[in-house]
Amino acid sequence: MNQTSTLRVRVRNIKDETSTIKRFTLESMDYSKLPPYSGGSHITTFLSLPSGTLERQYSLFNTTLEPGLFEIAVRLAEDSTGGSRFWHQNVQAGDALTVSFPKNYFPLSFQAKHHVFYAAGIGITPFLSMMAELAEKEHSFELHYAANSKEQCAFYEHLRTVYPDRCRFYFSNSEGTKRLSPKLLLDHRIGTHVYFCGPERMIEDFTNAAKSYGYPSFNIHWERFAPPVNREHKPFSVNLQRSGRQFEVPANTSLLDVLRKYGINVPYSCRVGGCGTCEVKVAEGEVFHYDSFLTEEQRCSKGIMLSCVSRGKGKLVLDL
């Protein structure tokens, strides 16, 4: 992410949505309207920590009646490496922050006859802006939203008030409540597009089910908030074909991070394999693809990989 295209914003207020999720309302420093954005957009936030600048991406929405504001929601992760903990413990109303302009790697498909959103936990956030856009344009949609309980269901009252007939809730800790199941995908008519956001296992289960039920691939959409869990944790080596430089990529480090560490200016944005910005060309070697961006044809060609999440087997030679 290039910080030359950033915005300075102020935290207008902070609200506890649940015991672990806070909503932050951001406004322009000069009180002008912040840039518009489409449903599914996100921003990158740049947090100044003693260890350096920490970049984190959050979905954009606006539950207020006032245009020109950004809102994000941050869940406090138990294994936080600094991002969510900093937001929850250090950020205060009135603080000035640096954020990127909005970007959208999870857009709505307006070829759909009907849109169905499946959310779990903090995965509700990209759907807030998507539903608002569809409602404004009077398009057909519905939401299926799973949480541990009503108390842990972020934006529950907002959703029930604004979209009373379009939301179904599933609370795993409540007796007599149905669980969110991939079998619900069987209930949708032809022409429906489905969207998934939540834990990795949920995304994988619903995506696989949609494919097995015959949904065309272009009708299936999902967004991750974190890189997928890699099945292959082994280190690998990288040779750069043009310069002859060689690097080792440790098991717990991405290829992108290693390349940038040694001054190879690979552009990047989402860091979760969803946007394609960090694509590099592969001259030789086998790649384990963990992205959600490349097509099967592109993966089979063996000529490219996304350096933020995908990994090599043994040794790779890159066209760099």
Contents of the next structure:
Amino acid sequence: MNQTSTLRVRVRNIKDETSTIKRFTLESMDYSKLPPYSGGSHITTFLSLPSGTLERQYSLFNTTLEPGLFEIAVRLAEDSTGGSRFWHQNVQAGDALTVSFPKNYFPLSFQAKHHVFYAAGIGITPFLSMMAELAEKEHSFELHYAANSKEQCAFYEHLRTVYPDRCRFYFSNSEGTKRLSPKLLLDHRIGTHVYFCGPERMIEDFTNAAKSYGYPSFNIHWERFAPPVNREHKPFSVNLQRSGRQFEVPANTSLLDVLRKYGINVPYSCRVGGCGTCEVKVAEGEVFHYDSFLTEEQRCSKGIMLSCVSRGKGKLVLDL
Amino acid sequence: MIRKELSFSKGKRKFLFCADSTEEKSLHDFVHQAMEEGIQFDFHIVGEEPDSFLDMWFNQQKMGSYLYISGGWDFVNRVKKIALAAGFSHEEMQMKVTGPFKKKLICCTCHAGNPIEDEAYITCRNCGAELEASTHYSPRLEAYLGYVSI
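What would the structure be for the form predicted in complex with the partner chain, given that what you showed me was the form predicted alone?
Below is the whole assembly, all chains and molecules, this chain first.
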């Protein structure tokens, strides 16, 4: 992604939300208001590491009472590839950072009569801005939020205070509390749109359940914060039809990364198969689609794929 | 989407069948299939009931419900409007109209509304443009777009 449309921000404040989640409040360098954004938006942060620039996406929200600030929450991932570790260990109040303008791949439906959010763990973050927007517009919504415990439940007090009648919490380590179950989907009134954010498995379970209960796909929304688990893990080769170049895509590397490594400037943004920016044309070969963007019809056409997450089987020829 | 023929929608938790007194038979096959598959359903032949009755019926439904409406143009459109207001989307309903359609065609030149039935081509009653009736429907205008006829 090009960095021509970036913002310089300063870290105003860092707060421990839980033992593994930190909240960062960002302000503009000249104390003007940062750009407004819609519920569900995120920013890309560009972190300068000795090994190069690391791009990471985080949902935007603002739990302060002061408009014009950005806030993000970062969970320290056990298998961090650098992003969350850097945020937790290196970023200090007063530091200047580069971030993108807000983007939104997870917008609220404007047709819903009622919105229901299902969050697990750090998956709560996109819903903070969505709920704030709906509350301001006096629209109907509710939140179902699962965490290991009350102590590990980020924004617990904030949510209980600001939306006391609209939040239900589910703590898996506490005895006697109910577990978050897809069966809750059976009880939503007609006109409900549901939104899922959490681990891959949770999104899959809830999406499948909603479809099996007869929800139209149109009413089901989700956001992944990591690429889908790649079950194939097989290398494949790729030929570029126009230039005649040929590359190998190793099992642990994405097609997008390989193309960019060899100087083919495929644009990209979310890197988790959700936005469609990195679409490439397929001339020949079979594709394993792992994105959540293309329609069934587009997949069946066999003419396109998202290079950030989808993979070829054996030998793939691209129209590049 | 208003159809000429209805089809049975798979994977739904409940069906709502709604017909005027002349068209109830057109839904019997679907009621039968719902019974065979053990799917819950309501069936209402709507006569003199006020809108508030339909409004209450639709508002009580859960996600996974699916609505069939069958009858004359005015009946189908009346029920459709109440269902949409309650939260049903076009993905959650099928409609069948018997008798003449009373569509509105918007002139792409002067934006005037023209009443049509099944005509493929008309002359705009406001500006005289030759218009072709498209299937491009605007829910906001409750009308179809009339293209310039070439």
